[in-house]
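Here you get one chain, nothing else, as structure tokens; it is the form predicted alone.
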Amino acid sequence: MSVGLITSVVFIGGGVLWILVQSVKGRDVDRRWIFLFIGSTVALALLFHIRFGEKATPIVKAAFNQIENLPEGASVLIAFDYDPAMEPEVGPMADCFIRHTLARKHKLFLMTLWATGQALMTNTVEDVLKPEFPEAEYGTDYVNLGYKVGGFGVINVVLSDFRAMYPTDAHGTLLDSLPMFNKVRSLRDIDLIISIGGGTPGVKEWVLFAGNRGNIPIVGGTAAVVAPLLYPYYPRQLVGLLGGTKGAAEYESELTGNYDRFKDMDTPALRMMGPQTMAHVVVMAFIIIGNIAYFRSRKREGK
């Protein structure tokens, strides 16, 4: 057990303890003690770098094991449908996917019906496809489509011609002109298609319009305030799912305990987790004392 560690279950467990005392001698707590344990203890966390191991669930091992077993050269779809508000939870399962799938050899198309997902998008392509897989090489491994406008409609129209609604890609390329394009013509020509985001358009969309109609995988990443909505859809019409901070944290070690040449990546998603949990762990002990005080203010009253 790290130094760090110690150090901060000594805290919560003396702070908890003192909060406890205070409530079974009948004395109210002031909320703001709460708050400061609270947010001490995620300061702790942060500044020892307390961390857990993850285990991926089987929702993130169904869709981890869908780019697994992908033959190699199959083509997936990448929607960025999200803003910087949802970036830090969803950003690592972006990244993780990109990873994923390159180090699969899989071709790899981007595109985004969010405004903002277009620089997200970009930001993703310059600091992790291209330092981590310079071997890629445009039009042939990988290619950037870009934002279009149009919501689900551009789901319709891809669905039955790229061409239709991408005459060129994001930089002025005819398509015609990138061997990605040689043996796809649509969203049916697609092997996989993974939506990140959390809003609309986004899982549910893809879901509907894309996975239903076209009878393509679909497998999500969601932020985790929208991901109980889009559990009923796995796993007949999603294939796999990742929710907030926890969903990315376990791909992250599924990635790294499965690739050695991802062993040493950043993992923010992990990073997260640890401050997470230790917030958890305060406040269900909180809850507990709250309840414990209750019912001995009711006994005390009954008598």
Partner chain sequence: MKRQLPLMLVFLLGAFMIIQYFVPAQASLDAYEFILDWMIIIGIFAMALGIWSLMRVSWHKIKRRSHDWQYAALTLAGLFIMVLFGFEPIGGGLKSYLWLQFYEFVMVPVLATIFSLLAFFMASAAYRAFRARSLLAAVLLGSAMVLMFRVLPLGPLSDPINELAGWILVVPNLAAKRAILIGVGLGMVATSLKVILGIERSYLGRD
The other form holds:
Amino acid sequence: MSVGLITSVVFIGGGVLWILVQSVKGRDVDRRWIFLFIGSTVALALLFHIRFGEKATPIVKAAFNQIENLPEGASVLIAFDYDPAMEPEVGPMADCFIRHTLARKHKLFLMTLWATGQALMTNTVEDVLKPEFPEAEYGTDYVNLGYKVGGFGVINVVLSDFRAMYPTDAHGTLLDSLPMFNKVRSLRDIDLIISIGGGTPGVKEWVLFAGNRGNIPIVGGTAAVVAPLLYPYYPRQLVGLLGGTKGAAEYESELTGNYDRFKDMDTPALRMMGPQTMAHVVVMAFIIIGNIAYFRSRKREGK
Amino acid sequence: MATGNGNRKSPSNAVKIILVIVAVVFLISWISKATTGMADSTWLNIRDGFLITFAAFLTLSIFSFLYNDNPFYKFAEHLYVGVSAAYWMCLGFWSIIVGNFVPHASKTLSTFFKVPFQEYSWFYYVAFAFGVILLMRLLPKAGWIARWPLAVIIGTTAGFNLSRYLHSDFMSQVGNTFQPLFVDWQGAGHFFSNLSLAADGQLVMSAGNWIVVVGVLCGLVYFFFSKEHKGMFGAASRLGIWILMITFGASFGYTVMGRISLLVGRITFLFDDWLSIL
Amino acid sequence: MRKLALICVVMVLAFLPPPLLGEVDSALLQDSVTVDLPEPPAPPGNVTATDNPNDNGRAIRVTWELSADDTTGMKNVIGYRINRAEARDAADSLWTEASDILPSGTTEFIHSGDGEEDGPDYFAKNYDFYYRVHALTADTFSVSAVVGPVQAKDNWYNTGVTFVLLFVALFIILTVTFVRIARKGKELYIRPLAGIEAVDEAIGRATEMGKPTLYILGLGSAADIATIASFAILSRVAKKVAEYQTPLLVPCYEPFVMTVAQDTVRAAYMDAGRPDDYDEDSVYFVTSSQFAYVAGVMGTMIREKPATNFYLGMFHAESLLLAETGAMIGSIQIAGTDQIAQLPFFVVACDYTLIGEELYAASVYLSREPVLLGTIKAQDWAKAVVVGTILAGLLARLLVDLDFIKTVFEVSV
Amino acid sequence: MKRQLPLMLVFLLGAFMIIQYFVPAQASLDAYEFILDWMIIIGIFAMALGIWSLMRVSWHKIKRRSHDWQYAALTLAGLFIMVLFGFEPIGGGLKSYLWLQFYEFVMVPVLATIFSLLAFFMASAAYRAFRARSLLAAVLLGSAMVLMFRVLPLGPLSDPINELAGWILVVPNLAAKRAILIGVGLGMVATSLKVILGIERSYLGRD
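Could the form predicted in complex with its partner chain be given as well, to go with the form predicted alone?
Next comes the full complex, and the chain you just saw is listed first.
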């Protein structure tokens, strides 16, 4: 328990209590108190870096376990199908997946169906993969296939053969010269596909064209707006799903909790969730207090 | 707001003191920003310090509206209104007059504005003429003639909307409603032997489709204007408004997160970019 | 829409240089005889090339039957590629790639371009072309027979949208019929709308308090239907305001909307018999920047403290900013918009909200002109047709698994 | 004449645009694009009227020395300065240094801050307006609460809530939006038709 957390809890608890007492007494709480209160809640949460141990919901836990339980050296493909606008939401997921798979010593195949995903993918490799896993060797432990035009058509082609779509990787190296491709010919040789994205083509296309046809397990990571549309695919067609900042935060918390080496890693999603959670609690408290006050006043009028 | 704002007199001494304090605070902020700046030259540091401080000042001025109307808010508001009006006007001039009209109207002007000349087209002169006619509004006697360009725009858009909305908002929405009411139907035996509450189970999926269809129909009934909402019809209409309310509540609850993110963004700006305390 | 997206994708595909398999192709062409050349797949059969219907004469539709080795046989076909030439017996070097690799299982491709003669996507109209289809495996390919000549032609009627046309016709007939009936003097019932019934009372309150009425037309352009509906309501509101002699404030976001609003309000004052009370500065332009406009209106609200606020038209994120500021100063608020995303905020924060279509109908309620009442009746009948169609369609699907009605509504672009 | 000609223009252009929709030929597309360009060019002249109105109202305030006239002067100053920056690089487009600085350090912070006021107003609306005055209001409140609960870390409770929230967003939400859209679509068609046929003409003013 940090000083910050105690301060914030005392502040929020006290504030809610005060507004509750005022409301129950039938006094109108000036909305400026409400404004001050919600503003300082967010400010305090940011100032004291408040985070909550986001306990993974089963749907996120399932995604985590899927990677956790693959045998060492399994082949995992991560598709970066998003653009900078979605990056704040799904970028943290990509970081987590890369950390987790490499820590489990899986072989990592990176690709994107979005032209805008290329740069984001390269950034992630440079900022997370290389500095944190200097032991990972290109071509043996991970490969960057880059971007290819063709949308979900690309999925169709790589389902039967990687080399047909990617004669070379993103750096122009022939696939045949990369040790990783000795055993892997097509998508069917991949043990798990992780699709990160929020548009089309995205998680849905991977499910329809790779998961269903090739019978390959798929984990999805997606923007909050799209997540509800994907719930129906869980658990049969999607083995796990991360929805928005919340899903990313849960995964981060799972990762920091289970791996010592990730204890101090950067957790942007968890950081974002602190203010979010506190603000939501406060807004919900307002709704409840408003209703208590309303029913009290109706009772009084009834008398 | 509880406290009155009725005193429309010249600023009192208290206000003057506040103004001075605020000015001093932001001056200190500017100086400290300028002295701790990372840029190459002193002049750049002074400039960047000013810009960040000014942006922070405007941010706080807007937030001060939450307390009440005040000179700071008025300052930010009026400045922003003037600047933004000019912004859109200039943007419009460069992108439309220079971008669309000039390349079709005049070689000389194209060279002047450094845009590639395309080809002459009398069509564009007509558009220009309509635009000039619009300005006739400013003449008291000829104001009525300004309705012609208005008629052009309204007529065109009305025709444009008619068929396109009929297609996209209307026909395709109706078409999408034809979902199978019994998803993946393989006979009653199969249905009952596989009964489950799973989200992708036959029961839940089918029930979902039923609710969508009933919801759409009842929603439509709610929008009937020329029939009294009584009896069965009234019941359907009430169910329709229920479903609308569930949706409105959900949208509200769903949006809270996005709005809090915006606030987080602003407070991060104040704490991090301006005060550097995060 | 889907077709449009497809065309876009195809155009993007056509635009990019085709690096895939390019090496394999040329390698095969050069070393024409190598010993361990893998066996080519069976070629695609029955190729056809026809003018793509319902377009501007810049596309040709190619179809074929799957290679015998695609889903059957050796099952090694990974995709198809379309080639085009200007002569049937053109040399291999004169055949150009019309498509990228199309995934296995594809049997149709629409080769399209545009009319820009110097552009990379130029597609000649009324010009003879020949087509052939390659079946590709990972390391070799086979070629179909050549088809052609075929020409891309302008089409003058889009057969894909016939049902839209029929519905437009139906709707015009309904409208004209009911307008006639209404003109003959038949009483037409309309159900009460709370928001509309409150208009008089709200303006009356402003009069009692001696405070102005604020009318916001939203962020739409003068041609948006929501704004047009709002003009009609503004005209009624302005007339009442003129009769009661309370001030009216109409800050505008769009200059065109401002000019129309000025005319509307001036005319309403004339109708009320008080042309001299009209203040030119009461309908004014603020700025065309969303949040600057909101800042301005919020400032106006808190300074002028209007007793009644109308928010009718097209609104975006500013809906809640306006409505909460209005609530803060204790105004009566009547809102209405066709923007689904903003309705929740108006519903929560305003006293009355006109939902979607209710906004369009509101002007009819205020005027009670028989002709307009007739159009409302026509609209309701069209709705009844929709309800009937949905029911019939579902029933047909249940009973005989008929998908006909569904396809009617799935018109192409 | 003052009203007849505009009404005729509305009818002709409206009818043309309806027919254009059914004709995919090149000529029809060209005409369509021309007309869209027309509207944009005419629209930019309207901008001049808007700026004129803004200046007029501000000027009247200053001239009459009415309350807060200094701020009206500030608006005009902002307007002129920005226009000056906007036209400073004649021939170069909008790359003026000061123009960009004004955009980044005046417009963007104010815009973002006003947008973020929504967070405060959501909270006050929650306190003030989300009261279960009727069954209908309770339904509204309930579904809002479910969607907000989904953000909280509730451990084992999270999953059913997530599923319920997802279901609300997919099923009733879809039904309601579709019903509104069908209604709005029809209303648009009806209003467009009224405009084209000249039944709805309040936007033309009188005389």
